[in-house]
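First, one chain by itself in structure tokens, the form predicted alone.
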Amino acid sequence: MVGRRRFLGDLADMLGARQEQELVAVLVLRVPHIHEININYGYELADQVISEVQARVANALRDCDTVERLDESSFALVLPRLHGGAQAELAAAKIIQACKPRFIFGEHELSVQLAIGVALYPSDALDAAALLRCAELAAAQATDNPTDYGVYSPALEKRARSIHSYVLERALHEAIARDEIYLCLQPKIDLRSGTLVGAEALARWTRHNGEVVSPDIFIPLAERSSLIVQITMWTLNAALRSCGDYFERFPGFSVAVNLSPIALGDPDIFDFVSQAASIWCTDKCQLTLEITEGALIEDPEAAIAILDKFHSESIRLSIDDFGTGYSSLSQLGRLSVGELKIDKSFVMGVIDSERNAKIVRSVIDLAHNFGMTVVAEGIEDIETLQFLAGLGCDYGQGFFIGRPMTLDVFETWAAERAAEMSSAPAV
């Protein structure tokens, strides 16, 4: 057994060497029902049979073909030399009517079934990687009807991320029952001082076996299955409890947790913040509420009625994402919001795009004519930051600051900038 990692660095030199006009099937061979065989029979005769097939397998190929197992239950088969795809099709029902007569080991006499998946090289995919994934691609499709094979097409990849995401969303369910929802915190920092004036509070999601979900994938996930309450809250929650001490160090320091639509009309929503707020001890000047401009757009006095009812328990609220939505600038003078965030599709072009400039620089005159402040989004690089400082822009964030960050590297973030902005001048 070779394992997947040595078995890409084997089917990337083979890549490397084929002629311009070849082309290079990867074949993923599957026993679907091993684990069926490892419980009726044992370990031991599961074993024989994949040796068996291996070794059935091999006598249906070319000399210069490969077949080297991948893990338990599967192969992967490498065809050099081809000319066409039905080259690898016809290999591929080789080995199927190669597998068809019963195995027999002493008094057992098993039928076996296999799924295979084809892929080309490079009509498929270009590199070694991709090339494996969508012969594995080919391979699931031929699972749901064993002792076939399956054809790589786009159309498989559609079908993979919709299974994916409802694997996703059935265990986002038990995410946070698992602890694989922690928080990290992403520095905002006053532009014209440098100094750390707050933080946005991200939930992130790291699954039990290690794959690290974005939140460009679970929170639309979490939002078309209600779960967005409940992340929220759960948020909420633990950026209270875990700044604290941020708001006794950090004069003027504040958390900002972003309300989706969704948890904006939530009955409940002013009610738990209130809440919140007061279980950990926390002054409600500290937090602030981040509403994106879609918020506004689907129910604009619906909004503005929460939104009044969290100004005057002096709670802050931002609009976040401002430029994108288009439609709340005339609700802005109706709006109890004290700020504005530019959307990093703006910033990051500022220096640049003229366009981006003038958009930028009438967002920040606009917010200060009606008293808000307003914070970049977006922020890569020194002299963005600087160019933004020199417009009057009040705050900013982006990775040239910091990245989202797990609260121990937070914490060393935040000292070490402390530390800095006492021996060194403003930014």
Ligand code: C2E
Given for the second form:
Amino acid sequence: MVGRRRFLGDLADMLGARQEQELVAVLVLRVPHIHEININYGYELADQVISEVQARVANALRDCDTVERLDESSFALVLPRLHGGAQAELAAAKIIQACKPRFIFGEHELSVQLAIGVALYPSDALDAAALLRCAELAAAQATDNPTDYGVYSPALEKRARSIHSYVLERALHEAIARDEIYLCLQPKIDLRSGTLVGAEALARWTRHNGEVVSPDIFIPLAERSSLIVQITMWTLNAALRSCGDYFERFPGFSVAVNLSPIALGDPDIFDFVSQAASIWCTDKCQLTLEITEGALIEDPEAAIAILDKFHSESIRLSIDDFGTGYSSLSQLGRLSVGELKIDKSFVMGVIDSERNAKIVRSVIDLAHNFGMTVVAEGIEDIETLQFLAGLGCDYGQGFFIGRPMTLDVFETWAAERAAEMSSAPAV
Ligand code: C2E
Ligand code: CA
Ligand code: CA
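Go ahead and give the structure of the form predicted in complex with the named molecule, now that the form predicted alone is out.
After this comes the whole thing, all chains and molecules, with the earlier chain placed first.
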């Protein structure tokens, strides 16, 4: 077995040395039932099956073609010097034909199914790794239809993505129980004094296999499958529990939890949130809920009603990503919201773009006219921080101040910040 890494190295060398007009095909050939053969007949017979497949394949190929074992159940074939894709398909059809006669080993007679995927260089991919991936994707398609071979097409990418999100969605169901979800806190400071005034709670997911799944992927997945309420409750409880100490050490500290539109529409959300705040907070304004502008537009009346309920409990409310959702001014006046959070897309360009600067200035004025405070997210440098402070923006959050941090890193950051503040009371 050469293994994947060596195969890719050899393939890259070969692609580099090819003639200008030459097409190269990579075929991935899988023996999908090899594990069943292993279980039913033992690994020795399974090994014999693999060797026999390799021999029959080699027999069906030209001298210049190569066949290498990739792993327990698959081979990679390289077919150089082709004139068109049809030649690669012909080879796939020949291999299927060659493996049709039953395999006979002593008293055992087996028929062996194959799944073959075909990809072409340079039309499908421009490097060895991408080419192998295309062929594997095509083979996965063929596994659903084992009498045939699959040819790579960009349409397979969409299907692969939907399979991937299905697999992820299932894994997400178990992620909380398996402790794969954890919390990060990103600091929020007062732009005039530089003191820590709160943190945004951001969920993170690292799967058991080490894959890090971005919240931009798993939050929408959770929304599709009603898991969002579970994740919101987990984040809320974890955030309030972890911040108990900060509520005492930093007067006015409030932890912000994101409430997605679907979570906001859940009939039990108010009771859940209110109960969690009763358990963990000495004052419910220690909790801020961030609600995106989009959530207010979909069903404004329902949103206004639930926001009023949170407000009557003294829970703070902030409109997240403000400026991206076109909410109307008349609506803004009716909301019991204390804070607008200017979207990072405006903040990040505020120094270079006069348009962004105008938007940011208007949002600050608008918020102050309605008696709200303003927080700018996405502050990545000192110039932006100083510019916003000069415009009268109240609070700031962003990589320049502090990235989202795991709880122990945040603890160190907060302690250092407090020490700096006591020796120099301005930013
Ligand atoms: P968001 O609520 O707008 O969160 C702020 C996002 O901006 C975070 O991304 C944060 O890492 C990122 N960010 C903060 N400062 C900067 C900066 O200076 N520059 C840049 N380029 N980015 C900055 P993250 O953590 O990847 O979260 C993405 C989105 O996922 C969040 O956007 C939020 O909508 C959602 N999300 C994250 N955690 C949760 C959660 O626990 N519950 C819900 N419902 N949504 C969550
Ligand atoms: Ca947010
Ligand atoms: Ca935001």
